[in-house]
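Taking the form predicted on its own, here's one chain by itself in structure tokens.
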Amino acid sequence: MSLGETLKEWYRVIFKENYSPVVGGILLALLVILLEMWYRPWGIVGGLRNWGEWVLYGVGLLEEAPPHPLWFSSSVLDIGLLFGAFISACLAQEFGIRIPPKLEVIKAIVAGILMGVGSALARGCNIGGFYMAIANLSAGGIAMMLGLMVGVFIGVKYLLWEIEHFTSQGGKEISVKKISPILGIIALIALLWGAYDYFNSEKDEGALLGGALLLTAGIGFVMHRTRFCLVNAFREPFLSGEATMAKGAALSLFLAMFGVMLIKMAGMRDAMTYVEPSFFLGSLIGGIIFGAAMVVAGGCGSGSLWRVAEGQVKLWIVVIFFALTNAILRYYMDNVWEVWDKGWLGTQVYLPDVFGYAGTFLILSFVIFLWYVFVDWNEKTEKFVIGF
């Protein structure tokens, strides 16, 4: 074989192929992992929020301007997703520009306002509220983690009906096959280029944003090339049984909360970062709203930035919508009802300080081997598969 063919065997490997859910589950813990490590933790809804105050900032709904996008770190966080799912997606000749059918228009504005208001329940969506709350060890991961199961199977059987009373129809894609490693090329040039601006910047976080900014770079190309989607793992074991993505999911929850504890253990992140006050009444309800949200969406919060990355107007719907709702709902919570120093919908409870963190370890890993387990064993025998 000549080093030309060589280097395109890569090239296909590397860009063109999807990797397994497993792989793409160690990668994403691996990369949240030294993401604590560097800066702070993986999340979502901040940087959209950030986004949606800016809207409402410009159109005067807002006295005072928001932090900048570019100097904001969940901000930054974001459009780390974006460029590495973009990049991902361009390589491979997947980016298109996808317009639904009106039915899924619909469907993407409902779905986005309830999005915005779930993950304001639970301060966090799949992400912040679930997945990085467990991996952080609070407690209202866990009650996420239930109301989200809840909602997604409200969600299917909503999508069930959908199918047999509905017909979605129409929709096109504008392809841009030829030219879209080009702009992959550009976008990776851009990439680089904004992470030397950070690194050589005289402001203090300069170089923690420039790290952040392509660790999420690698979190965005991971999640595309893996197609990772939380949406996915706890959809399909009720819609068709498939448990290879939540297996993968599993996988990774598991090994981001090992890895995120030993940070917590060592001190090099203090023990309340990512443990909000939302335990037990705001994480289940918002659960329950996000979870059936996402399933009529078609992604959930990570999901639908790299599913915009690649050109799905759908999911564009969603995040505008997803953002403006959280914002403005966020804003009254905070500053008009004090929702959280009432403690209407919870409180803080960082796991350790009730188990310490040897217990803790014990009960997430038994959670997080439940749903293993449930999962494995729902795809065998297919008794929650729900049927039309």
The other form holds:
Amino acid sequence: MSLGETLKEWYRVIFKENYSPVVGGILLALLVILLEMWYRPWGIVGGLRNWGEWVLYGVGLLEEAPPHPLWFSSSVLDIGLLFGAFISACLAQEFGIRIPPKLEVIKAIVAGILMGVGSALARGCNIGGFYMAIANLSAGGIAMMLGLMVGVFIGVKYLLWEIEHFTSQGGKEISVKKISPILGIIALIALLWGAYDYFNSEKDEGALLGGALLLTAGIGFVMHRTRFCLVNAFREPFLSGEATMAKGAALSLFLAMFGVMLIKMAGMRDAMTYVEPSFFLGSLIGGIIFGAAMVVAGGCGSGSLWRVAEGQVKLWIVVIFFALTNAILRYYMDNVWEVWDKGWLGTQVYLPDVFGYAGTFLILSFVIFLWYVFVDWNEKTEKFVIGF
Amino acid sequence: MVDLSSIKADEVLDCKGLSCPMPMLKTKKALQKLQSGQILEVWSTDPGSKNDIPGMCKKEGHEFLGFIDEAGYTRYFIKKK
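Having seen the form predicted on its own, could you now give me the structure of the form predicted together with its partner chain?
Below: every chain and molecule of the assembly, starting with the one above.
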């Protein structure tokens, strides 16, 4: 094979083919650990809420202007993810505007609103409230994991009912296959330009935001190439028994937890970072609502965003209603009802405060291992499969 | 190798515009209604279908015959077991 052919083959493997969930999961964990070392934990909802607040401010419902989206770290994380996923979709010629049938639009609105509610109660979506919460050794992460499992079961029940009673057709795609590699390259240049601007900015946090933009673009790219999907990871064990994504997710979660634990033990980040006052009621109930809704939406916090970047109009609708609902509800919960100060939905529990670092590591490893063993056993026996 | 473009499907399922997991679920449902040996043609716009549909066929034992990229959608061909 000539050098040219070898390079072409590598281009295909990196930019066109799908990564396996194991490869994607390992890369995701690595990027998440680097992001937390560089600046802060990864998250999704904070950025969406910032955008939602701008809409509320625009229509006069909020008196004070929210932070600028380009100088608010949570928002920059989401912008990076969208960039990375868009670049991936374009280079692989998978970008296209996909317009869903009517029933899907209704599902998107309802699911988006419920995801906004669930993530407000749990103080995070499945990323900030579950994946990154467990990585940051917060007890809330385990409560949300249980909630998500229950919620996903309910969501799967709904899907099975829907498939018996409704047929929806009439969607279409506006394809831009021919020009999409060019769009991808333009987006890549814009991303690098943006990062360059951040690094050369005179503001203190400029370089931090520039690095975060690039790292989350990496996250978006890897997630899209892998079609890394925590909805799939939670749903398929019930729906078909298939566990490939669940195993990749479990491995990723374990690695992220190990890495972030070392960061916290070394004192690089404050221990209470991402330990939210929602243990256990907020995380559990929020997890149930969010879990059911994400199955109907067809995307979780991060999965919805990379599908937005791929051109799935259904997920555009989901994300708009998700962001607005979360912004409105959190405004009332934080400022009017003062839910967190009153401790109605729980308290902050940092697991090492209770069990020490070694105990926490063993407990979380065991929980993740149990998840892995359960989906593996279920894949072979189909004991918990309720699909047809 | 079968010439896919010459296949006359017994049933055509339109999943255009649908996102994961709907194309896979509808395909599974449509296959249930077919007789053994009949052919289902699925139209999907979700890039995920390129993994999901062959994967489901493998798991369920149906024969995945292949796909054709058209302008704006992909046609998948499945022979029921």
